[in-house]
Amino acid sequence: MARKPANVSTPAPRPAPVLDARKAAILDAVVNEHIDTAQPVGSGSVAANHSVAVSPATVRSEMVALEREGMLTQPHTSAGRIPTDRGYRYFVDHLQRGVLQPAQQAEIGQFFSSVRGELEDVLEQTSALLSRLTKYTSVVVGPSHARATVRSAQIVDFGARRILVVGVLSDGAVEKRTIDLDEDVSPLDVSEASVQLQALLVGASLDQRIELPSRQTAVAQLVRIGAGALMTGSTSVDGDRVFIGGSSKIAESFDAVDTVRSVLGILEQELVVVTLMQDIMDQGLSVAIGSEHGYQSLSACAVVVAPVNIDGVQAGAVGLLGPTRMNYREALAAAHMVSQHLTDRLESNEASRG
């Protein structure tokens, strides 16, 4: 996966203070209610919470203290309070990962047991699944082709001086190139070239130097064309495959048009999205909140990430992007479960094609 451009800095999260049990319970109550309602939370509502067994006056006093600590803020003088990015960070750092509802778990299991098709199709459908489960925008980053080898290669004669070169890779991807020729070729030459291309490329990686036939025959020329199309024509050899699901959820998550526009602008830049997710994981985080990730355009957002591994090596990631008041417990559980299933799927593909 890509690395962060040098002109983007990521500040380390500011260490949160240690809260006593009462303040922690009050903060927890405020965060949970604000996530549910998107409204400022008053002391009376917090006092009614079964986990906060103190009077409204005591809650007000503790909320003032939490505001001094930078955990809460009061958007209006007469309003209740909402969590700050720092308050969310404390909440997430002390959050026990939730468990998805049985119906959600069953949906994920059924999806991965039944989904078929090329790897790109699986990754795209996975991003749609994750967004559907959580109601947030999802990002799935698949493994690049850099580590893939050619499992099969063939040339198909389309006639009218046109051929199709098809390569099936060890990671499950299928590369296809339609090529227009300058001269007529016979079906027999195409068939023989396909056999030679298969023998030449199977087992080779896409960035490997291949010794091509130098003979000036129609078959040799077709082999050179086919190998060149597959070995140098892949757009994903050095890059990551990025699939974004539920972009429309952004408009549902934010009231400000400018915020929606800036977030959608980031999502259109695949390199930035991949770099953002990788940098969060490089910091050892599974959640970046507000300005923690260093992207001003996403300062109103939280990003949840979970790695996807092949044989213990990171080969991709799944993530969720939503407002800072996102349901972190559900988002973390969904990202973790989907990443585990996707890891199992990719490792199974590797084993079956090894």
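Think of the rigid core as the biggest set of C-alphas that the two forms share within 1.5 Å after superposition. All values derive from a computational prediction rather than experimental measurement. Residue numbers count along the first chain shown, from 1. What changes on going to the form predicted together with the DNA:
- After superposing the rigid core, the Cα of residue 123 is displaced by less than 2 Å between the two forms.
- Annotation: Cα of residue 166 displaced by at least 2 Å between the two forms, core superposition.
- For residue 85, a C-alpha deviation below 2 angstroms is recorded between the two forms after rigid-core alignment.
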Contents of the next structure:
2 protein chains.
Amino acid sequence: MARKPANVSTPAPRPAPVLDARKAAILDAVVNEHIDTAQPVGSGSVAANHSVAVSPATVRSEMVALEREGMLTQPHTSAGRIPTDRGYRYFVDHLQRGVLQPAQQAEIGQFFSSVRGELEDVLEQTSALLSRLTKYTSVVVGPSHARATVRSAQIVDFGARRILVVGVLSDGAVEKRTIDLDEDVSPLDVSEASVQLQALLVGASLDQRIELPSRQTAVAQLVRIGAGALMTGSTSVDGDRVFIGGSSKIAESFDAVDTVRSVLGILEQELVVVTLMQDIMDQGLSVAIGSEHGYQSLSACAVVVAPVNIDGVQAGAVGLLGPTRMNYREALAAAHMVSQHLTDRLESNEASRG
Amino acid sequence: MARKPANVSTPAPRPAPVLDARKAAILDAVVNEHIDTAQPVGSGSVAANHSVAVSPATVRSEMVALEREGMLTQPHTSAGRIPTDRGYRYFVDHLQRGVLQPAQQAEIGQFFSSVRGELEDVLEQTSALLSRLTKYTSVVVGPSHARATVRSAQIVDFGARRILVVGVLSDGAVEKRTIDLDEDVSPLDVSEASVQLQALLVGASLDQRIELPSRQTAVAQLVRIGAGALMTGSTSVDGDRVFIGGSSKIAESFDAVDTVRSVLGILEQELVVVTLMQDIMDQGLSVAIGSEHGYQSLSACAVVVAPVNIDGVQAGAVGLLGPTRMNYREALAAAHMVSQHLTDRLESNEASRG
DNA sequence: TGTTAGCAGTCAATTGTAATGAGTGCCAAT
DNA sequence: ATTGGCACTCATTACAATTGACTGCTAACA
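Would you generate the structure of this protein in the form predicted together with the DNA, following the form predicted alone above?
The next block holds the full complex; its first chain is the one shown before.
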């Protein structure tokens, strides 16, 4: 399968890595075993691997070469090798797409055929599913409401100078905004304004400029307030687009409590997480490993992302956050399968909403 | 200040602890120093404390008594003492209400005078505030919607047999439910049903039984569906009442990664957290220490709770989760101050909503 | 009688030393 | 080019000795 060359954010300081078959096999063996055992891998166990039919001594001399090329590193002189971020990168770039275990495939299929309810609930549960399936922390970013149009808008009178503006969007989201007014309004004016607001906004998109009534009547005033509240507020709705599941998995991935601390700290900043995922996708990548994404606190982590599309346009994403020695094959397969299911569901939604 | 005796969930196996002044002072010194240093406290440093004017030898003999009474324990023979859960309990029960540092008081006041927006946003930010202030994980549970009444209800037609039922509640919450119908409906029927639903439901509380139209017309059918969707769905809205802030603080409170793992695992189950807090309050307590709450995974933790009232009835709560050697004084003060502010805000909301 | 100084005893933590063994780099033989 | 052999490195483990922070006990004391 053809694949883009690995363009990481910082321009690669070394030539594009091309390894001969044997080096590649050795690197592969080291990565696989390290992912499995979390221990440095020695020449002996690599040579024992049946896909590398040479002696430990030969493996060793290849390993020094791989180390020179920045693919492997030694924790200390008399230890085996572990992959560098660059080594993982090579591994991932040359990984052929894996397939999930039947049981996991079944679980995902089962989930999407039975899950009901509002989109937010589906996304939240999807995040939990993905995390449960992979043992990594999962991030699900739902579609933005930016392109949605208004299906319904109304103003509800709460009395005591307080009103609530409610908008229903074409993607099924509901936006609300409570407003305290400066002066009394009559219930009749409110309901009249509600009708006018409905007429004014239905069909408009949230970022669209609306021709507001300029009259100085109380009703017109209310309509202006209501429209202003709904149309400027899209950012707030977007705050509810991010679902992080299985944060506790981080503590299971690392032994060093310091690492857990810093990673959890990042996870609490949802905006950072979303930005990170978007950055990765903007580079055309589906994996960012260790130092590749610029976040110091996440240098022990790798992130796997898969876009969720609507009409071929990226509208959301699912991601997995784990240690750099995560099981990329499984993580990629799970993320892709789930993103595909989400894409299907969102597109069918779009379709049925006309 | 009078205080209920400590009735923990399991009936106390020992007599209610009453300590003479000197023992109490020694226990107090041990707890305070242990909270400060996280180390076992020896007789020497207790005797150095100016509120205990006796020699280390005397302190020692008192300490063996305190150990016999289950207030202190020794990690090993030649170490100092650390408080047991029972020791912390005595400490907390005899703690006079502390006052926050002026800077913190100012921050809370500042926060509540400037925070704007929907209740959910306020609660979420409150949780973040509390966690930032105390360095512990915070839990904020908002008021249930059970007693709210319907202010507005409408049905929005999405075409293709799909409708969205939206209800606005008297507490400002908005409930929505997407429904896929079995057969086509005309837009006119939908808007007629919307009007009828509004008339039918406004003023009703969510758990109230509604007299539904029994006619077999399409409109009546829609009204029944809409009413059913809104009235049965209160549990879903309640799912959004819980806001947990600063989970990463857990990792900063413990060195043992195992502890972090199990506590984070609990925190992911919001229902468990809410139940735990409710249990504590139902016992008339404001603190649960270590083994007092029945959760094995939280045996290294203490929970501080403060109710949030509306009209004198408990409607929500704020809580702090930290290690058993948390700073109870500060945590209690912060929780109470914040819960008071929340109570004020919610009651003023109630008032202005009539 | 309650308090205290003194002292021997305990034990975690630290330091030092040695043995172990996994794994390397290098080199000469194949 | 590959490999077996070998000397070397160094984290890890084990063990013993030392240190020092405490204690519990007891005898003297107010």
